[in-house]
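The chain that follows stands alone, in the form predicted on its own, written as structure tokens.
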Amino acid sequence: MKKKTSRVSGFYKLDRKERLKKVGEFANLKDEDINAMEKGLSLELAERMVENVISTLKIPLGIGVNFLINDRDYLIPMAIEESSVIAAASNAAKICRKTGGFRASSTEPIMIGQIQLISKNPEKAREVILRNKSRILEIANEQDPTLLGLGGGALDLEVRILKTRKGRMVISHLLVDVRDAMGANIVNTMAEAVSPFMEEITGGKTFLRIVSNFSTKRLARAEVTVSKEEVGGEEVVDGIIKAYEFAASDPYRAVTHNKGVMNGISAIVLATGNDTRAVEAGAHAYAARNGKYQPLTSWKMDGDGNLNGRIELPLAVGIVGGATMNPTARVALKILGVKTASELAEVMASVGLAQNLAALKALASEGIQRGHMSLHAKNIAMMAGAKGKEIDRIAEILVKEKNIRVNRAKELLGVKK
């Protein structure tokens, strides 16, 4: 049998169709499956998600390709609008799998549930808070048996005393290991439950109970190595440091460094039916966790003149529950073949440091633009009015003349002004 590989030669030449039959084969996709890439969100379906539809809002799915991560070979479903990401991120894990690809590893999938308590004493019901510690935790995984059966529920309470300009909070934090799901739902109806119990044994009053989106007991990770000779040299490798340097030392570039990497790791984000805004904001809250923003990755050269990069962030995503419904993300997740959330979180780490290899390689070489640009051209060809082959065509004019511009799509295609 033939072992399967995410190495695909000339997969964007293929056509749409082409493309499909391929990921299907890797990823042994069914009829089924295939009608719901074709067909996307149902309207009826858009109609349980959310209030007041009234349509809803296609978005490009494409496919990542040679990401070997872990030693396990993986396409990469992405949903996004921006040209260049896909082909970035698969252009960097191609030069990646010379050296091994990815190592990417994780924490428990533990997330924080949060208790706002207002006492007269905080620290008295601090203290009868932790001295309640174990019935807490047991009203807290009443609430979800299944969840305790398959390893996981509540498993720790912290507390803390917050000085604010209302006064001083009570502020206890429910760990709750999660298992495969996001884990708001359960963790929210968790804290709730427990609420009651916290404010008859402090006399004190609780008002926000509500999971943290800062998930910073819900880490991945990943690394790699790259050889100097697949960069461009020492001198490229060399460029690359620098411009990470730059980012961590201005956050002015930060944000645009970090903007990159959670290109991928958004698209993976959005396509698996996962929530892109939660996992945005504990990015960006981890990146300036030290009291200065800073970069998620960090690169460096090893004593053999090669690239060494890294990755850590907070990653709260699931494999069940959730808009995991929606039929399109379903076999977006299929595609993938994770078998846990924490797995699902190591490869959006690994694509996120692919993006922001592709990123920094480009700016310390040709320039960002070059390589976006080009892939921009069929957007600006389209603009004009070219339909069908006269887009390539107009668009290989475009980036010879590297005149990427609407007026001169409008020239070639004969349009008047």
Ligand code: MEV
Contents of the next structure:
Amino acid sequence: MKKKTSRVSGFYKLDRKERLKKVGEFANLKDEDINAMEKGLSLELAERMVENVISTLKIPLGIGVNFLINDRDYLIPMAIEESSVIAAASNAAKICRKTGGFRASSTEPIMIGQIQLISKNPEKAREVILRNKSRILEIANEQDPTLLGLGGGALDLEVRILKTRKGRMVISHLLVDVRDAMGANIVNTMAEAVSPFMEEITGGKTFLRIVSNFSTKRLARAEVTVSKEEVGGEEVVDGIIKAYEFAASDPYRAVTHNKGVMNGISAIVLATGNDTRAVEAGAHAYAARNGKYQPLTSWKMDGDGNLNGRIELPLAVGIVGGATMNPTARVALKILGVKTASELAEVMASVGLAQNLAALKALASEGIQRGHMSLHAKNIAMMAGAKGKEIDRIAEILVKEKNIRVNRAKELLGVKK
Ligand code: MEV
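For comparison with the form predicted on its own, would you give the structure of this protein in the form predicted in complex with the named molecule?
Okay, now the whole complex, with that chain kicking things off.
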């Protein structure tokens, strides 16, 4: 059997149906999956997902190609409204696969549930809670026998005393291995379930019982080494490292640097029906975990003058439950072919690193506007009425003339103004 590869050249030149067919062959999609991709989210299902529905908003869903992660080929579904992101990720993945692609890893999928308890004697309350840890974990685990059967469940409890302007509070962290779920639901259920017992044993009162989106125990990492030739030479390698050092020293730059990282990550989070807000909030908090907002990636030159990059961030994403039930998201997960939520997080981290590489490589050499402009020119050509092959021809002239305007496109098309 022919080995499956995500290395596809000229994918962008195919028409949409041909692309979908190719992806279908790669991921063994069934007719019903292809139909789901064609149809998108129905209004009927949308009404079951959220309140007060009047419509659905469509976002382009494209495929990032060329990704090789832990020796496996992946096609990456990316839902995003911004042009150039998918092309940039695919390009970076192409140059990364020449040196073996990405190496990614992750921690166990452990989420944190917070329980806020107010007690007259916080030290005593803390001690009593810790003494009753095993009963508390038992109550938590009674909430989800299925999770337990899958090898997950509440594992541990950490308790600290927090000084606030409203006095001292006892904050407990319930650590739950949520396996393949994003986990917010189960963690919230467990936190609510254990709080009456915690009140009973401490004589205190619980207030908030909710998941923390700062999921510092659920991290994903990726690393890549790219040859200096592939990056564009020693000067570009040096430029990328200087760009990283700029971000490492300046939050104004670090935020934009991380925005580029999240272009890739949030696009997969959205495509797979995961919670973009949870991932974004966690990622940015992680970037500031040492008290100063820092880049989520780092770049250095190795002994041979090649470029080495790393990324680490919390990624609370699931492959079961929640909005992953969206039919398009289900097919997106099939295209990825990930077997676990951890594998999904590893893919996301790799794509974030690729996206950052693409941005820094462009910024350190030609700037990003050229790539942006050619797509913009295509849009302008279409706005002027260009169809089919005309679109590329007109766009090329507009870019060459550095005059990307609808009026000029109309002139070139011979359209009367
Ligand atoms: C644009 O969406 C993202 C970039 O600004 C990221 C960066 O500057 O690193 C190109």
